[in-house]
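What follows is one chain in structure tokens, specifically the form predicted alone.
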Amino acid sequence: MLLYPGVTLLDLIGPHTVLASNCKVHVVWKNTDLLETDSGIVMKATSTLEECSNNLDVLFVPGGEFSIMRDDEVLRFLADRGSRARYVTSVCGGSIVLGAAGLLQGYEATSHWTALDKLSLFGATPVEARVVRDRNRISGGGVTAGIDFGLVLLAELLGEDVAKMTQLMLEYDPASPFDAGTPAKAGPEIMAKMQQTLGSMDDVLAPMCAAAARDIGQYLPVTN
């Protein structure tokens, strides 16, 4: 699991606390300093890129700050590991910064509704759903998508038993008490608030994730 500063942090615990009880997780940064997270939790990583086994059975990338998909040293790493990795997934803008290391080429994905629309930047194609999977691609919605995705997951790797254990020592039993999930859901009032606290982001997305897929080339060619 890669770990970076400004890192959503739910994208990284609620995967984590899915997986950690019946798996052997790493989180991974260039790095074992003290980082702090989009929330302003501080957290470190367990290991650093270089240490991360050469082959691995799955790759995870969270979504977080954005900036992260220029960064040379992570895209390469990605790269190279998701070239072997059994399964190479991710939840929320962690699917942009797999299609910035060329990872999601020919392959249907999802992410956070924001960033959805510019998987097709890398060769991907985008399916608005909580948790989709593309052969070993499996990539998870916004958020609190991450549980669905880690159960979907473990299910993958272990067996449903092992997952519905899970999904009942965790109680999760989703009762949104508001309808709001989707900006299908939420209606036009509120998504035209939510675009208003959103201001001009995409102004900024959208050129970031064009220069970053037109850099793909330049890293390993994906073999899965």
Second form
Protein chains: 2
Amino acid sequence: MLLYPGVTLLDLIGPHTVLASNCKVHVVWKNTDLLETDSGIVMKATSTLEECSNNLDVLFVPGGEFSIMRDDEVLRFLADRGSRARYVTSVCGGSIVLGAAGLLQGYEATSHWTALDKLSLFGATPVEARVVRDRNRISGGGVTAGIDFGLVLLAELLGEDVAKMTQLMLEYDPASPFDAGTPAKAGPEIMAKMQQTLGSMDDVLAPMCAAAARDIGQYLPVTN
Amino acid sequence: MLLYPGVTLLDLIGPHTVLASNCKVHVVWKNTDLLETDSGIVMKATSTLEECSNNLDVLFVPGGEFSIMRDDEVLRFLADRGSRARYVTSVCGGSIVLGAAGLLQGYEATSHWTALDKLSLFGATPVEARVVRDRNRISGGGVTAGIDFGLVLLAELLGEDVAKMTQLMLEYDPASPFDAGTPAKAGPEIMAKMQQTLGSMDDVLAPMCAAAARDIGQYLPVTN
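Form predicted alone done, so how does the form predicted together with a further copy of the same chain look?
Following is the full complex, with the preceding chain placed first.
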């Protein structure tokens, strides 16, 4: 699981919690220095990109600060490990990062609703769903989708019974006080307020994705 | 929000994520040294118990390593801040810790299903529900209930629209691949396997809670 400065912590901790009681999970970054996550909480990787096993069962990327999609060292790491991992996975904006590393070309995938349309820039087919699986690519929607994603992945790795026991232990029986978890369900009034808060986010995201998409050739496997 | 060694990280990060984009959240512990959470991820508090404001809008305790309920310094801190906080709150095993600090006497509350019955030792009335509110006490069930709890609390603090916008931004539209999030829903087969895994957890928890309940008088406010 990739960690990075500005990561959306719940994108990481949702699936991490689902998986960690049953699997050996490494949280990796360039170094093991302290770094700040989206909400100010400081933590650190358990090992470095360099130390990370060459052959992973699962490669996972959470969302967060979008500039990570322009980080050459990270993209090379993802492209390399992703070329051999049994499962190449992401939640939220992490799908965009996988896209920038050339790992979603020709695959269906999902992402946070604010970023979903950007997947097509990377040759992926955006699908509006909580969890999307296409061959060995598994992606989750925004932030909290990481818990559903984690259960899907855990069932795939260790079987349905282990996934159900984990769901029970995490008491995952959601009962939100509101039903506003998607743009359609939130409705036009909340969406209008949301757009005001988001402001010009897309003015930054769209050109960054376009630039990343132009550079994607560097990360694609060489085929003769 | 209390942090401590062995905390269940998702108990903390669920509500933290819901609240932190709208509120000033402090994550507090005895010191700001690195400490290890339940799943091996290392992090640190943003400030110390001593630095923590005397008058809090919200006091929150997540679950985790149960020995925290026998930590005198922590219980004194909770009893003190809880006596003045606008809201005294918890998720999962955190309710037991509030109980040990004398903060749930005469209140309805909930907790993780493995610990729920222990609340009565502390003079609380256990309620099997996702989120329980009784006057200014708000508690959530196990682990993932922290997200629902967070939305209930955020609506209380800043209104329904802010809570709905946050739900939308976190894309909280749960769609679990299984429906096994409570003992009743998981069914007898999964529960039997679960009990095997849990083993003698209650043999440790029950006497620890009983001892904590016997000492509760130290933390109760002195009334004449």
